[in-house]
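Coming up is one lone chain in structure tokens, specifically the form predicted alone.
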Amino acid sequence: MYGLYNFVTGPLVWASFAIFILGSIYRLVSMYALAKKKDAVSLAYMDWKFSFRSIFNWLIPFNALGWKKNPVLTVVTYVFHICLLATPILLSAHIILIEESWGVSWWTLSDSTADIMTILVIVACAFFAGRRLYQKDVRFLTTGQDWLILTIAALPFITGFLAYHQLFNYQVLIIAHVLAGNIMIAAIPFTRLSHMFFSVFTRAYMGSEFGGIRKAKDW
């Protein structure tokens, strides 16, 4: 058992995120050039301008006509976001074990803080799971991989919260936590994870659109 923890914590960490970066640069390169191929003119209109308008309008909760209509989705889904990056980027059992290995470390958030927000990405991964069941235009348009993105998501929250409390068998779940983060930062260039960062393009590129064609918001 203890070679396992060894192995998913070493090399498959570096494999995950060299998986990450590596295909995070290939997916960047690869959209960029089909969208030279395909659409040019759209690129050759992008606009800084709009583009940041557009961004940071839809950053802003409730400022796009999307958010105020669906204000319960709009609150679950800002929750989510924030909790699922924030926590375990300032989560004191990481920084421990990143100072340990290359002396860095950075501001914490307290172990109860962190707790309460991993309560809430399960929950708000609870509630998504509810709308593609119960809702039926949402449950129309899911497919298997919006289940397996949202498993991949959840399962690192679901497994750090029942070993942070001991709950079930320690050594299996702490195991099973750190190759369910691994499967989750390996996944985000090829899944709809990348979202993380095509969202920002799409909303530059229908930013420029609106802005510079229709002079119209989009948001």
Contents of the next structure:
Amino acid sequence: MYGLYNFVTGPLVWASFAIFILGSIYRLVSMYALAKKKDAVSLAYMDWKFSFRSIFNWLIPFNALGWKKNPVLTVVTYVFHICLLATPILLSAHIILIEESWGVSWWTLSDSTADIMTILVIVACAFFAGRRLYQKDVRFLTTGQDWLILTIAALPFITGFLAYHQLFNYQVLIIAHVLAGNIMIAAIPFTRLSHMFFSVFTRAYMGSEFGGIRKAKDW
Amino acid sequence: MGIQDRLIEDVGLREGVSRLTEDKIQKTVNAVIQGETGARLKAYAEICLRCGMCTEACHFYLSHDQDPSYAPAAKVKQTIGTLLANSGRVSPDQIYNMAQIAYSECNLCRRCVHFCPVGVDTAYMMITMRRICHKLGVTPQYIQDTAHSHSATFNQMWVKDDEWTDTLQWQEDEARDEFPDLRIPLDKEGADVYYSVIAPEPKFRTQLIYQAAAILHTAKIDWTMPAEPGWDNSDMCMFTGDFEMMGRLKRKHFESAQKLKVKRIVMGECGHAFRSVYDVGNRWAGWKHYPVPVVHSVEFFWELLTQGKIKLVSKYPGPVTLQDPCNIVRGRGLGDKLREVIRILVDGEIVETASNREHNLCCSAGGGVINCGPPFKNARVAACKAKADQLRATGVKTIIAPCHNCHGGLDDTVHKYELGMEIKFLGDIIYQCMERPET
Ligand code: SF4
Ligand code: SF4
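Switch from the form predicted alone, shown above, to the form predicted together with the partner chain and output its structure.
First the chain shown before, then all remaining chains and molecules of the complex.
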């Protein structure tokens, strides 16, 4: 068990980060090359000012029409994304591991806050799953990929929560947790989770087209 | 629920698919996807989260009892999404379904852009689907007829060259009863304004040419119209997916203006033609923007009215509401100018519809949908129910709609939903209320 733990927290972490970083670079570079080759007519209109205008306006909750018309989803989406990103980065247990390995550390969340944020992520995932199952339009749209990324995103938090509270077998759960985290990181460039970086560009592009050519807001 | 339950018989689509095989489909689909699309399509297909946030954007969904198969992302899923998922190998019948969705169940209005957080452009996906259909030879008959006309005559309505100049002369003659020294100057080199129209104007809305001539004459504008092809700024090829022809049309239009060395082009009250000029056709023809400045008549009227070149003897009795044409408001930011013009022209309030300016609901006729003709008319008007509800809620009797498509679409809508409203072009009102030079 200990050997397995060392493996998933050691080499496997390196591997998943390597896959994440190299994979992301590969995806971004190849996408850019493709855009240059095939989408000159879109790239030509990219504009810094309008890109940021669009990104900025879409980051503000309830600012864009889409957010306004989907209020519950908006709240859940913001809470979900904030907790999903902040919890692992600011969790003291993670920082301790990093400090032990590299001697660097940073500000952390209190364990109880992190616990609540973890629960929020799990609840949000349940909400998303509920929409996929019960909301007619979303059910119509849902494909296997969507369930896949929802599972990938939920598992590290579910296992982390169970391990933290020492429910069931801690040893098994902590290994499962690390494994799930590794899978999530490695999956980002190759699944729909890639929206994490591609959406910055699609948003920027839409902002540029609307700002520069269509002279209208896109939010 | 789903496209298979609402198929409409169209001879263009039917004949088109009858010539297809799965091999042929796959070859064409992949040729378009690999040859003509790139990172945009790939990124959109990959990052659409199937979240359904865009669902509520679409008037097709809103007007059809919230049938999920009309949601923007659902239309993508049933068309280009299915092609991508199957490496382009689908049956001819599936192509029929996809063509019906792409040509008649999306107005390319881009309202859904305002709903999608990751910036997926559903209209782009639909136009790419249309491009594939065009290459497969599967297009609705009526709109294909206009595209054929474009390629044979450079105008949308099979107007022959002599008919064009005859029509202008006829309108000039008519107008001279009212404005004795009015001219419709043809091919005048170096004029300040080159006035271009869409072919339905000479074909069956000649009074619009009369009115435009009256306004330009009254405002003492140095203007001209071309005697030769190029005068039609419309572009149905943009909507059928015949991009080669779209590029030729735009080149012809601009070159005809360049040949006359005019200062700028003023376009009549049309939406789609404007889109073709500043956003789509120009790009295909290789112009990043456009080689000759182009203004839409909303901007032009705004100039005439604010500079005092047109004075009013009366104001049009309000209150009124207005239809923001997608292609000039969401597509070109003319919402403010449009309202300023209306405020000058109308005595009374502007009662806004619930969704207005760049958030407006489409009239359901745009994007070539109305041009798909009678087979699709009932479906089109049914999709305008959400708009009809918003119009009825304004409680006013006049809709100002500075776009031909909006006019045609709303005409049917007002009739079907018994709204009892009349629809006006800005030109109608200016012509009615302006001070005549001779009086
Ligand atoms: S009709 Fe307009 S809102 Fe509906 S899918 Fe097409 S572009 Fe989007
Ligand atoms: S197009 Fe955008 S809003 Fe619509 S389902 Fe996809 S990601 Fe969501």
